[in-house]
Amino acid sequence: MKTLIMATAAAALAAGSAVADVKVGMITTLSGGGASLGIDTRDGFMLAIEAAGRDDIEVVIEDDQRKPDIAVQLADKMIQSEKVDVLTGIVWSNLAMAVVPAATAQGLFYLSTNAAPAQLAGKGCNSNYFAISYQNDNLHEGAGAYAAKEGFKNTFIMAPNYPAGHDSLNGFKRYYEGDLAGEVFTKLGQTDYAAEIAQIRASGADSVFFFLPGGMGISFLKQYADSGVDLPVVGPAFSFDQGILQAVGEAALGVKNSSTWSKDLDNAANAAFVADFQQKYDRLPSIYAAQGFDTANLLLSAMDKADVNDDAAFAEALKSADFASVRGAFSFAANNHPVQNVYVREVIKEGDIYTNKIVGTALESHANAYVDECKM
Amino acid sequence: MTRETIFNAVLLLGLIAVPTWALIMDQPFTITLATRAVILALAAAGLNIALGIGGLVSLGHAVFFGIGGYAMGILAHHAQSYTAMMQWPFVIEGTKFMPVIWLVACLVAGLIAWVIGILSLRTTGAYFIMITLAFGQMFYYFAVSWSAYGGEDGMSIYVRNDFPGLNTLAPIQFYGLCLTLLVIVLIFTARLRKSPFGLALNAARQVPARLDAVGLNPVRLKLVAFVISGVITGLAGALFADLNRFVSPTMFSWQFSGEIMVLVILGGVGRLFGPVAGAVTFVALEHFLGGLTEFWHIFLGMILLAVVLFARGGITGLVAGKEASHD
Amino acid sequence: MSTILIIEQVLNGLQSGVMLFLMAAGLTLIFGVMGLINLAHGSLYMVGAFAAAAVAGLTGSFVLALIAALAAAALAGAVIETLVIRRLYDSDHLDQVLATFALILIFSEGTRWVFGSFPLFLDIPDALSGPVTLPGGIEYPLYRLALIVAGLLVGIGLWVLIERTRVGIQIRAGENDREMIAALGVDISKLYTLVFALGAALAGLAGALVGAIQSVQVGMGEPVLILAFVVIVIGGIGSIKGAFIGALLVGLTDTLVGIFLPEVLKLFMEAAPATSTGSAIASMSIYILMSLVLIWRPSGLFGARA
């Protein structure tokens, strides 16, 4: 092992003189609703960059306000005027769809810290595009696999009526084996779920799967806990993230959720990451922070191996995923999306703080459903 | 020459000079920002006809902007995927030819404006504001759930559409195209205001009773103004989609309707170059304040408040004083 | 589809309608008396929810949280009325829309500045948590029943205030003839500040009550604001009675169409597209309702003839 590290370091030294500086453009949501996700992405990413203490990388950060047209404008600015080599940071799939295809078509690298829509994993895949987070369906597939393992026979499933919501229910159904007690699409941004909870009560379901990111999930969980309906609930990590769990409170206790990362994942990189993040920012990291941190480390590892101006070599270096992920074993599938475990977490209370602990593994070394559609 | 004419001339010169300078200095992003300002100015110029001349406070103009955007998005989407838009009763193909896209955007926006106008103009005052807002919400939710065209994700167009004789991917050429359209629309607006129709419309806003007396129907006049206004904003939407090579339901959002209105009022309601002054100021504020602080919306809000409370007539009013022919 | 489910859904519709009424009552009162369109009304709702969450977090008392919500929203209302809104009474709707739009920007980002970007926690008081069994075997959350009762009580209180008290007489006079009440020696600017603060307090109360079962976050006010506008336009701007009927109509339509339309569509088409199409139409339903009402009666159900 030690010799291997030495060898890598020597190779890095040898290549050192030829390797150019890398300029990174980070576009993420720092103001308005949803800012907490972007702030965590940025803080996780910068934690790794600052820890590396290198002077051959520069990061430009801009706020997209969660508006697609602003994101496109910022991407233009970063490409045309800042002349960045790598773009990263977008939280939302609809913003990613606005920025990524144009960026990769202009020869830039895009490293996704979060959003990874199906279109970019299948037919629209690109050798310059890497999702370090997951493929969007992964957590829903994990939830479906968990429901199957638990022996749920009659699950009620719901998601907002927009593309990510449809992908979510499809992802769940891909691994779930029982019947559906009901399948409901709610309004995007809906805040009152009394009507859906009444439907759940009347449906004879034995369990509930929901995908309601952000404030929608907070509302649903609070109302569900108060409704007296006492069925097991499972969902993807988005509604159980460190940033919003405190706002859900007791209502989330005991709920199972699928995630590719958790702060109690047992590996050295993760332990160091959680401790450093807490020390620097005085709060617990979220999955967005973890993904930002991994993205930065992947980029740094590729910079040691290849010149960013040599597209093919740099893509090769990225694809080798030669970094210590806080998620443990990590590699890329043929379509540049992760192969990783999907875990099941349970919401617990540690002192005064609500957080998650891992209780099982839903899917091992899981890739995604679009690998075969991707022709690179 | 009045002070306003001089101010307008300076603005127009600036719109030519700044991008030229950016071209020489190789600052393509400045050109992109200028293009954004010009397109937003065009959208606001559309609203200015309904709002400034017709007195119609529409909080739903994002509808037309979004329709223009989706006209471009849908046509180009089918052209780039080589699928027909419609198979029956006759085949309609997509296109990447800008003039056709613009024509479709204007026609559909005009048609929808006519329908919304007929229904909304039955009401006045606050009711009119709210019913236009409601139509905006209807289109927004429709677009969000219209999965065939991307739903909430929207649609990406990989290459900008074509215009004969131009390389539209070169920022300065696309900018020139947008600026030309803006100037054409401003000339049209200027002539419209002086035309019998414009004068009658102005009267319909200020003293509707007098119009009734001479046998003109003020509601019909306002409807025509509303349709023209929708057509222009629709054209702006198609250009905006081409600038970003992307359309999404946020083009329909009520916040966007509010922003277009902000542009008009910031620049000066009813002033010919008001939308231009407003859009240029807004884009500049967004760019510079946004670079200074995450919380730049607070300062934007304060500037807007200051304009409403202390600078009636907006920037144009501030610089050029009261308009002689109006109010 | 069982009767129990239908009754439960009607209760849900009533509950959301009653909360909308708290928002809409303030909005329509402010419009009726001062002729002002207040887009920032949703921000006052947010202020109420944040104040409640902050105080509940410090003291653990829901009652204190509600008092804080009322006080904070009323105070915020009085401050913006004195500093900004007062100068807008004589302006046209356009200036009002823009100025209050600017206030939304200031309030939203200001709140984020003070409280940060993460949602806050506000919970149902223990005494009201959990479900109760209604006659007929319907299980229903006690807190939601309490919301219905609270909303109705506030409605009655408003009616008494406006119909039976001296201030109410002044308010009604203000709606009809401003010069007259000034001539009667009423301090009109004080009356306006009072009405605005009252409307703000109602919004803040709604924010705190609803915040306990929803997410307390920046921007939570805007969706409610738009619904409240739909309500007062349907009811007729300026009419409290109209706001009440309109709020119930909107609450019931929004809830019932969302549940039953997909079921109805499933009779004609496959399940998946039926669910998706049904929810698409349902999300537009209240706006369709509003346009239909306005086409039928251009000044709303109980509005003064324009």
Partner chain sequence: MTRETIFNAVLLLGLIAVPTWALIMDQPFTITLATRAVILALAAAGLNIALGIGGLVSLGHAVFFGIGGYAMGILAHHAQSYTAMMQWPFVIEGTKFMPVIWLVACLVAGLIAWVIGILSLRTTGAYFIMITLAFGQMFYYFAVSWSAYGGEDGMSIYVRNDFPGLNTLAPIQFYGLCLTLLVIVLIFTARLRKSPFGLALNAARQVPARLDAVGLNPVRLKLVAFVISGVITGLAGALFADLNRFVSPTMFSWQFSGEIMVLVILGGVGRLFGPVAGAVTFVALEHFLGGLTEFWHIFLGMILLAVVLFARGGITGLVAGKEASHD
Given for the second form:
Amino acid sequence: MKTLIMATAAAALAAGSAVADVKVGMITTLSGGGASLGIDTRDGFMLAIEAAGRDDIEVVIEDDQRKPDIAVQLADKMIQSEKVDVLTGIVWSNLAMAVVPAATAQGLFYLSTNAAPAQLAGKGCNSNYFAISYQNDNLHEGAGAYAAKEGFKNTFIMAPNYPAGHDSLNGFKRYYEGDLAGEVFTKLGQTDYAAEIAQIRASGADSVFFFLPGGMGISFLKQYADSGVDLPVVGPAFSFDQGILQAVGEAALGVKNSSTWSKDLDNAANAAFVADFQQKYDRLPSIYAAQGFDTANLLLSAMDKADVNDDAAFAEALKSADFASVRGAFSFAANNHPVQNVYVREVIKEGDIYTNKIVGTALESHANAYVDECKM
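Show the form predicted on its own, please, the one above being the form predicted together with its partner chain.
Left out here are the partners and the other molecules; the chain alone remains.
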């Protein structure tokens, strides 16, 4: 599946002249179990591009099907045939690890709308790689800080067995102060959690932390609610995003989750984004949409300052983060990952819609644990 979207003047098209000064390749998940995440990423990104109404940017969009080999093939085609200047859009960290190092080695810029594994934040950092979302550990660090503040002493923790899953549990443990009743890595894409719920029941845990994005989170939450296990649940926003909540329903009410963004963040950029997204797509945005939107606006701001063909100047323009983030205060640490707040949200119901509201701040002006390992 391929989508080609060009923001360009009609006259330029008619003349057959060059239609873009910057060509962007978006590789994201548009089919299968993780499709809602990629669709939100794409829609948030394109909302910003289309609103800008510029004639100097072209976006080519492809579906990675959540398969690393497909992502690599698409990246190779975009670099060699499409001649893109910038790559973006990958949701899953195992796909990012398959694509990003090779892309930056060939001189391309990679702007991450989501996946930000530890390997690319520390020793594997690169001056052409920017994570606009977070560093993978961040939201889980916020959840760990919240669990510690709540006084949980024996938490059962669980995540899928792929790079972001390992970052998740490492991040949680970095700020959590209690013991672990269990630590389990599940299969990526798993939908049956009967065995894990039985382990939780038998573990003596006083709480549960889990990171299961997309359809995995829907399956677990429904099964957990039906199991009769009545322990407090904490997770990152990925397990309680807008799409997941509508599928899970009442089982998620009251659950606390950590996030760098929420639809009720009180700043002008966010208010406009939420309203515009709802008007265009007839649904509330998720964190994936917010990150896609911010990534596009960062890119547009850098294009106003530097030529994408001048690596050093364009990297510096990106680094300045001269755009109005929907997250409010936003800057980059030395390893090109955000410095931002991590909030605590609670799942609520507004009319017929399940959503989140901010109830606290877990970590303020938070960077990441790998800055000192980055030697670029």
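Positions refer to the first chain, counted from 1. Fair warning: this is a prediction, and the values are worked out from it, not measured in the lab. Rigid core: the largest C-alpha set superposing within 1.5 Å between the two forms.
Here the chain acts as two rigid units, and between the two forms the smaller unit rotates by 11°.
Here the two forms are laid over each other by their core, and the C-alpha of residue 227 is off by 3.6 Å between the two forms.
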